[in-house]
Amino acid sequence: MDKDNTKKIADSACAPCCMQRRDAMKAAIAVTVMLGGGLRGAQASEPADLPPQPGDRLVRMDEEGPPQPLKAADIPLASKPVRALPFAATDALVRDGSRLGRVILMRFDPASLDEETRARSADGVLAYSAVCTHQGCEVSEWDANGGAMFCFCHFSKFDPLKAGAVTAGPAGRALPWLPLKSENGELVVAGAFSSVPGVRKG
């Protein structure tokens, strides 16, 4: 038998096998695409997982009962930070799905704020991420003598009157600030965090 005939017979015998392999590959690709789409959908943020959005109100983190939007008068003057969560009032949704959306609020006499700080405040109220930039613990305390917010884990301190600058401790970067405005007396988110909240990897 000549070589051409041998090749034809071999190709003919292989054809069903090759077709099966091609079909299997196509099916695998189709499944991969479907799974990829499903995974992308699963990874998409739910509304409650989103960080504070422009227009959100702020509500106390530990409040029981229906959420009540905070007003400047609800924040003690130069005292322990008030822990808050963003609240989408139109959807009656508290954005509590991610701790990176947590906020701390402090109030100062507006006359004591420099122009830049006053521009991102609402009636003297300043907002910062509640998540320490060192190892992700929570910034929750106030050092009145040192004029700094601080984290109990490793005692990193941040100056609320200087854009959250680090004044002591191991934190390597400032605490992200959140611009606010006032609408009908309520504290309203006016924009995004100044930088990504939490620990910056790498």
Contents of the next structure:
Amino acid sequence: MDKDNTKKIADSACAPCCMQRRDAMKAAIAVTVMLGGGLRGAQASEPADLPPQPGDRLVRMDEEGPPQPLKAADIPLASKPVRALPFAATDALVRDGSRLGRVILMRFDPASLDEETRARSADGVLAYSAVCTHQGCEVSEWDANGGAMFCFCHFSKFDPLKAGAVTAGPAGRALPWLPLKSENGELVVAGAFSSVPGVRKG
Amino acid sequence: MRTMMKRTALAAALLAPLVAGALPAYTPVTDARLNKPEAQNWLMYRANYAGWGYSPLKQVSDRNVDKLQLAWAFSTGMTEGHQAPPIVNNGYMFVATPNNQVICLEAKTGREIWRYKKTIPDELQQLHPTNRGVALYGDRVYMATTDAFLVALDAKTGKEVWKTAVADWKSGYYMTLAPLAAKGKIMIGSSGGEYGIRGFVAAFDADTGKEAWRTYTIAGPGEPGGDSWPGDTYKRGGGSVWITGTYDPDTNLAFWGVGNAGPWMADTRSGDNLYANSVLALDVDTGKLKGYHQYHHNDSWDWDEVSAPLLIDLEHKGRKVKSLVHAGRNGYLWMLERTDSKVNYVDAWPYVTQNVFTRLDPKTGRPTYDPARIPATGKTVNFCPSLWGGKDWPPEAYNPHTGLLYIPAQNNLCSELTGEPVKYNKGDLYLGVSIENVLTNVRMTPESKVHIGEVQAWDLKTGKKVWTHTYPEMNWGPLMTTAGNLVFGGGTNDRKFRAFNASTGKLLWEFPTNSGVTGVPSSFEVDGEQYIAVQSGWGVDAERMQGAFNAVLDKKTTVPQGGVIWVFKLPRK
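Please move on to the form predicted together with its partner chain, as the form predicted alone is already shown.
Starting with the chain above, the whole complex follows.
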């Protein structure tokens, strides 16, 4: 399977589910509003719950003060992933409504990336879903010896240089990746997650 | 040919109800039955309200247990930590597994009668994806779920009768314990101490699911003990309750163990932090706090004291005591006295290596700490026992015939923690120690290189240890003891399930299962035959401790995954 096909399948696999999520969310919000229980208006809550959208910037998850779009240089080289949230810059909106939108960022020497991996990186920065595909814990740690991102709950390990493939532990599928590009030095989301983030229900 | 197949299918369909008819009608579970459980059944988490983990059955005994063989096995379809006891009511078995699943089986054959699953929200983070069992009451089965619901099922069909949202899972509340059923109420407690929750015990009407009362384990402003928390730290003060309470019908008090205070570093919340690391005596009708004992104050070691104390009436050092006995995560074996309105300190002594307490107040049992052994923000401290304690969640067992208390212990193990500042973020971990540090926290000693896991037997009359069985590595095996002079337990990373002579500790039988055994064993009788049942399925903290061992030891061990219910019996004569 060549690169384009992989991409097409990945996109077509994700787009409908994102649509469904959005529609389901709209319906849920409508019901909540009808019942008078909505704490936030339908318009305000929907974009914050969305997964990363093309054009979104990325901001540090634990940052105080106004959101600062991350640049490649902000991400340390081959070390513990930086936890980030998508940021709709035009609306000044941090998408923090859903854990499934959380992203981890890692940086490598671009020369060390294969062509396919480099194509979805921005100046050597790679983005992945922060939610483990095993039981939904956070993939927050870095095993420097094994060159793997890992989840502290059950030690599932994922290879950032091989499209998030599982290299150890109980996870059954790869960690979804998120394509990035660079605009004026800022990291920008270039597409949707390669597959549905989080635990896939059997 | 096709017609014949259809006929065969039709015949099979007609036969099915007849086979099902071999089981007697379901027997409703009453207060009277729970107060005096029949020998042939295992009606609740620890078989009796006193929390003994004891079966009065004695067909399987120290004289014939070496002949124990497989009756049947059943795959649960789940991975991760399988910890629930197979709970049995006159031929019907109910088993809870990870991922909000309950399976009802014919206890004699393992035939599936029904299966219930409650979907877990996509976004939910499962730090402890396990379930420690169901509660039976009336003709219903009750399960506390990972997404913090209490669910009532029809025992005959598995159909949902009601479900009640107990707390907000998005704020880190979740449940793992078997509910406690008594006097028309179903009682539960919440996990989530590592996510900045405020713990509680709550009771729900068994018929309707309506909340009857809720008592916070962390005292708030204006409540007794509220002044033991600075500012609004009580709001995120932890105090999880993830083990079923024990119950004294004579005083109508239920006894609940409370987890550690959060976040982990004591200097972030100066004060005693009531009622974290305590036992609470709660009135079952009202939830009113009638008494408590705090095992240790201002915790900085992650020593949840969440196991409920065992209710044992005994003579200790010449004095009759209606006691509460608890093998603490803090490494001390506690003996307290229960009355209808108070919990009094009686005695306590270390049962594993402990280097934090320098003395206990002889009247109150309040410990004094070695200041060099208190982890703090910006400080690296080594202490024993490890953060998993002398004993974590796996329950002790008490045998009234031997008079011995059996403890699944981790000895000789220490931890090193470095406190760091932490910010609260709803639904995220709120520890005050880095994940890297937690994953590599264990420190081996010369002793722990020889052995760590133990099964200990204590004579509570004298306070003396009678026997010890040792394992080279960990012991995460809940214990059961029987009138056949036996103690059963697994808990090791070699997949074994074992039986010991309850009086002497001699290993009499062992069986290699599919995975590591961290399930609570149970025993029951059907048609005159005694069965021994247990779930095998390694995961959660046993797996996490293995990860920490693999990080510091040359030897790396991977325990296979997958849940199976194992049921054993003697060969037919």
